[in-house]
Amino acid sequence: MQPIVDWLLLGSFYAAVALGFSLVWGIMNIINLAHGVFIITGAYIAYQVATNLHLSPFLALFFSMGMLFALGWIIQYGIINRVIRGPLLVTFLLTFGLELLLTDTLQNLFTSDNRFINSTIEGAGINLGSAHISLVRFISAAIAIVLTAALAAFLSRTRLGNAILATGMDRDAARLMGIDIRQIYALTFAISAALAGAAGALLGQMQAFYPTRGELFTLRSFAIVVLGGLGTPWAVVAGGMVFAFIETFLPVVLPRVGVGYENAVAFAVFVIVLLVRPTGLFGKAFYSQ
C-alpha cells in the first residue's frame, strides 16, 4: 500500500509543478524556461510569510500565488510581448535569461543554503492499512487537484477562459472578434507564474529548497506535459502520475538496479513517448477542456 499512496500523492505535486508550464506551452506556444525559478521564487516568498507573519505556509500560498501573478504580469506584458511574434528561439532565449536572472537574485537575496517551511501539521498523519499518509504531502495532493479543476473550469465557462482558448486555437481570428491578444498573453502568463507560485508554496513543506533548484523542476515540467500532452488540464495529472510511477515504483521492482536510476528511466519513457505519439498520452490540436 505504501508505494501506491507514495504514488498518487507524489503524481499529484508533480501536476501542480507543470501545470502553468503547460498552460503557457499550450496558449501562446512558449516553453518557458524561467518556470522553475517561477516555483522556487513561490516557495522563497511562502516561507518568509509563514516565518515572518507566523501563518499556515497553506495560507502563505495565497501570498505566493498573488505576488507571481503580478510577476507574470509584467514580465510578459513588458518583455515577452515584445518579441511575442520572433521565432520560438528568441522566447526561448529570453527566458532562459529570464531564468538566469531570477535565479541570481534569490542568491543574492537568500544564500544557497537550504531552506524549508515549518508546518505545524509536520509530522501528523494518517494510517491506512500498512500505509501512512502524511497530512501535509495529502493536504497538498488536494491542493494540486482543485488548482487543476479549477483551470479546467476557467477556461472553459469563462469568457475570460474562452477568449484565453480562442487566442491559442487562433491568434489573427482571436484578435478579428476583438480580443486583446496582449492582455490575453499577460494574463495567461501570469496565471501560469500564480501556480507555479502555488507549486512552490507546496514544495517548501515537502522537501528543501535553494534558488538554483529551479532547473530541475523545469526539466521536470518539460517531460511531464510531454507525457500527458498539451490538450487539455487534466493531461498534466496523467503525465504527472505516469513520472511519479517511474520514480516510485522502480526502486520497488528493481531494487538493486532501480535506485538512482528513477529519472534516467522516467526521462527514457519520455522520449519514447515523444517518438511513438509526439502530441503526448492525452494530447489534443489545441488547450482545451
Given for the second form:
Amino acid sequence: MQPIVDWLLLGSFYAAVALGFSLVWGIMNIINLAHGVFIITGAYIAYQVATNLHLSPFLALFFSMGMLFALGWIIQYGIINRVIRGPLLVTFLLTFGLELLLTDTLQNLFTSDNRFINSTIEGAGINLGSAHISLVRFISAAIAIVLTAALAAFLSRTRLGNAILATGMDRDAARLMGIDIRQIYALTFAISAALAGAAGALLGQMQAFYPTRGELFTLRSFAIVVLGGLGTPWAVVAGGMVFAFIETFLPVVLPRVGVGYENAVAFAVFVIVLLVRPTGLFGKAFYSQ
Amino acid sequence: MSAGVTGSTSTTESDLLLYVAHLDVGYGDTQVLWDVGMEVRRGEVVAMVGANGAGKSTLLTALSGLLPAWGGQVTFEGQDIARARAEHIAALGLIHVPQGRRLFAGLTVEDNLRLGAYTRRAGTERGIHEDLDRVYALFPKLRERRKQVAGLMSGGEQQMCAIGRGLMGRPALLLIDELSLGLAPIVVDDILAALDTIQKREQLSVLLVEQDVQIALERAHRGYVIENGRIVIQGSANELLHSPAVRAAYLGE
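The structure above corresponds to the form predicted on its own; please give the structure of the form predicted in complex with its partner chain next.
Shown next: the complete complex, the earlier chain at its head.
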C-alpha cells in the first residue's frame, strides 16, 4: 500500500517538474537545458519568501511563479527570440550557457550549502490503512494536478492558448492570422518558467536542494516528456507516473539490484519507448514538428 | 469598409486597394521577382497565372509580409506595407490563404476558424459568432465538421476551412494561392461558386494565384501572366483567355 501512495504522489510531482519543459519543447522545438535550474531558482525564491516573510511555503509558490514568469519572458524576448529560427543546436547551446550562468549566480548568492524549506505542516499526515500520506506531499501532488489541468484548459479553451498551439504547429501560418509570434514565444517561455518555479517551491519542501541540483531535474524532465509524449499536458502526467513507477517499485521488486539503479532502468525503458513508439506513450498527432 | 483613401483626389486612386511597383524579392542570395508591378482595385478579382516556379507564391508571400521585400513599393489601402511584418499586414485586412492550406492540423475546424479572427480583440464574441455563421452558411460541410480535427479532413474540406479561416479575418483583399491544387474538379467548382457568392455580396477583392490558367481567368476581371519572376502580359481576363500567346503557352494549343 505504501509504495502505491508514494508512487502516485511522486508521479504527480514529476508532472509539475516536466510540464514547462514539455510546453517549450512542443511549441518552440527547444530543449531547454536551463529548465532544471529554473526549478532550483524557484526553490530559492520560495525559501527566501517563506523564511523572511514567514509565509506558508505554499503561498511562497506564487512568488516563485511570478518571478520566474518575468525571468522567462525576459530571457525569451531578449535572448532566445534572436536565434529562434536557428538550428536546434544553437538553442541547445544557448540554454546550456544560460544553465551555467544561472547555476553560478545561485552559487554566488546562496553558496552551495543544502537548503530545505521548513513547512509549518511538516510531519503532518493522514494514515490510510497501513500507508501514511504526508500532508506536504499530498498538497504538492494536488497542486501539480491543478497546474496541469489549468494549463490544459488554457491551451485548448482560450484565444491566447489556441494561438500558442497554432504557433507551435505552423508559425508562418500563425503570423498570417495576425499572431505576433515573438510575443507568443515570450509568453510560452514565461509560462514554462513559472511552472518550473512552482515545481521548485514544491521540491524545496520535500527534499534538500543546492544550485547544481537542477541538472538532475533537466534530465528527468527530458525522460518524462519522451516517455509521455508531446502535445497535451496530460501526457506529462502519464510520463511522470511511468518514471515514478520505476523509481518506486524497482527497489521493492528487486531489493538487491534496485537501490541506485532506478535511473538506469528508467532510461532503459525510455530507450525502449523511443524505439517502439517515437511519439511517446500518450503523444498526440499533429503537435510539434 | 471605409470609402476612399485619405488625401486622395481622384476616384481611380481611391478605388485602388493594392498597388505594387518595382518589387524585387528573393530568398537568401537568389532573386526570384524582378521589377513586379501590379494592382488590385476594390471589388475586383485578379488572376496571377504562370508556370510552376514562375514566382507566383513568392509574390504572395512578399505581399503578406512573410518574406521581406528587397526593394520597390507595396501600398495597401494607401499605407506603405513593403517593410511591414506579416502580423501587422493581416490586421490591416490583407489576408493570405497560403498554398497547401497550412491549417493548424491538430486543432478543430472551429478553432482554426476562430484563429482567423485572432486580430479582433476580446469583447467581439458576438461579431465572431456572426462571422462563423456566415462561413458555415457558405460551406455547410464545415458546420458538420466543426468539432473535427482539421488535419483529418479531405483536401477539399481543408481548402474550405482555409478559405473560411481567411474570411474570418474580415479581409478587404483575399490572396488565394493554388486553390485548385490536388482537388477534384467538382470540389474546385463548389469552392469557387461559394467564393463567387461572397465576393459579389461583400464586394471582396480577390487575388487568385493559379497554375490552372483556365480556372483563374474564367472567374477574374483582369489577369497577369508571370514568367521567370517578371510580369510579361497583363490585360482583361477575356483578352488573356483569347490571347494566342497565353493559349499556346498555358492552355496547350
